[in-house]
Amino acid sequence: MKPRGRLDLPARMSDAPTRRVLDALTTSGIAVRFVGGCVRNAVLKREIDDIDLAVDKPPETVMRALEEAKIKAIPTGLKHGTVTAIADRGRFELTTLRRDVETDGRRATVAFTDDWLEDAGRRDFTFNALYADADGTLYDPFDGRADLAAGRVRFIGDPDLRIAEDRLRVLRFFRFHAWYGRPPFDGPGFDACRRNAAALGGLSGERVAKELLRTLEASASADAVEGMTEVGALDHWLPEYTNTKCLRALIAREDKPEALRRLAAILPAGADATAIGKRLKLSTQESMRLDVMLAHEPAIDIAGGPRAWRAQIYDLGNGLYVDRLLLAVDAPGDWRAALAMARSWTPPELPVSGGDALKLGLKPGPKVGALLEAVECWWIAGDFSADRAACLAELERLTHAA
């Protein structure tokens, strides 16, 4: 593989952790790479999350060359060449290069190699075949790095061959199209994963969910799920999908993105939030969350005022009042200043209880809730101005008309 340039390292992959772990590495003879993800970041002046290193001997060679060096070496997975390495507090990934002996469109039977085209021509897309030494030489066999410019996913050789190697490089192309493309997909890509969407069907609903919220997450996401359902791709895992509308206002609501809100947004009020959860192996609380996202009821009242909004937070909690605001695109009223209220309320608590209603010779039942209830609602009307003498004076009362 014959160098493509030079590449200015950012911190990240020139600080004190990663010297430490590269020197330990070619002081035992193994050559290393930076590889994927980091380079990729790295060519656009992008913040880099985590280091990917790439590496010319086994992996058993790798540990026992980071462990000389003092260095934590995790078997991360030996089967296919990957080990862990952790330096003074820095996490780096080392992979063996490798080449694929045999595929069957979820997970690669594959064998070590020490040919560095080899493994880039395995990779996905050209601008995830980006390697560079340490000292910033840069290596681009695909053109990847044009690629990057022009905001075009492109497969490396034939796209329908690389998704038989693993099908969820459907998802993955629309995906890296939303953190790294511009329109128009690329269309030798795009009309591959029409003809391999189907496919996507035998996939786990884990592998799915986290490729469709990464997706969500991206500023263009709106682009790539409507590229998605285009070809066929949520089909099968999300039927329930509607459109970009709510999804596009969302987007520009919000300060950060947050994916499972973003998932609300595609998806019709009323929804099964349950039968989606399950399906796309979400947590309980994940899938209670949509559930609360999803439901017709409480209807968001921001032209009520902060009288209105500081009812709507008190009954459905901070959060999730704040997921609704976002999601309501359509109401009328200032949701700007309702969303600085939900992040700045706190909620009080009701301050009378149970025990007060014993107190007044209510014996425990279905009485009491149902009083303490109707003390709560006048509480709550009142714009939770009673204090506890007053609730206390309305409980009484209550209490002797009932």
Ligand code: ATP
The other form holds:
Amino acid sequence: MKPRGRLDLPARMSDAPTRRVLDALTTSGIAVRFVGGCVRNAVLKREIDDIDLAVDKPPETVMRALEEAKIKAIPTGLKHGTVTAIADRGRFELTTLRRDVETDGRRATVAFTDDWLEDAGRRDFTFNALYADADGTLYDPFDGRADLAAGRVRFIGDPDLRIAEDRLRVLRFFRFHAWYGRPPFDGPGFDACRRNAAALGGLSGERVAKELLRTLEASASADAVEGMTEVGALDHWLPEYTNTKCLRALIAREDKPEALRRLAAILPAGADATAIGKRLKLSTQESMRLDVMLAHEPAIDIAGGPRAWRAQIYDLGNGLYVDRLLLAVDAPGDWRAALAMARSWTPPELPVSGGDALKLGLKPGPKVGALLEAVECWWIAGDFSADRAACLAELERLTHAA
Ligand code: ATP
Ligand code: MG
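Counterpart to the form predicted alone, namely the form predicted together with the named molecule:
Full assembly next; the chain just shown is listed first.
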């Protein structure tokens, strides 16, 4: 693979922990290069999440080299050639150069190689096959930088063949378009996605969810989602999909992307969050949050002003209220002020408890709960202004009235 220019390495790729890992490998005669996302983002001068390194020796050799340099090495996936190095809290994924021996559309059987071009050729898109040496020498075997500059997500090789090897690449095409593309979609890639979308059902929910949620996190996610539905890529995994109207409005409102909230934005109110959560292997907590976001009730009352906001923040909790508020894109009222309230106001605790009811002579049982609930309703209706003495008086009044 021939050098094709130079890269100014950002701090994250030239700091002391990174140097330590690179030095440990090269001292042991292992050739190592940055690869994939970190090089792509360094070219774009975008933030770098994690550092992937490609190495030309088998994982056992890599483990030994790290251990000799007293760097913690985790055998993340020896069969696939992946070792994780931990140096001064920095994490590095080291993967041995590979070529595909067999593919079945879901998983590949790989063999290790020392041929950089072979390794590059099994990657998905041209700009994901960028490599850089520790001194910034850049390798770009498929003209990925030109595609990056043009906002073009281009498959390496024949898109249909590449998708047949791994169907997940249909979703990755849209994910990378959302982050790095500009309209229109790359024609040959898009058409191949359309021809192959029907086969996505065979994938695992985890892998699909990861791609889908990362797609949603991008600022251009709405266009990508529309492309996905146009080719039928959501038919199996998200048949509940409605449209991107709410998503677009949500993106304009929120100051920090939240993938799960954006997922809710492309689903209809009342959709079965439990079923969706199971299908996409969401955690129980995520499914529950989705459930609240998709529930018909309570309708978010923004026009009702501060009293209504406080009552609903108390009811839902600050976090879920923010979710519901941001998603209520058609509700009239000053949503910005409601949001500011949800971010700054801590709901108080009801100043009376079951113990107070018992002190009034009530016996433990459902009646106590019902009375407390009545006091709570009265207290909320009074905009939480009643203090403990007033709440106790109300409790007493209701107890005698009952
Ligand atoms: P991100 O910053 O979003 O993590 P990334 O490029 O690091 O972007 P990953 O999904 O972490 O994306 O994959 C790392 C690299 O591995 C990719 O850049 C690509 O070269 C290769 N890769 C990952 N998944 C596939 C796949 N399904 N088919 C082909 N190559 C893949
Ligand atoms: Mg990555």
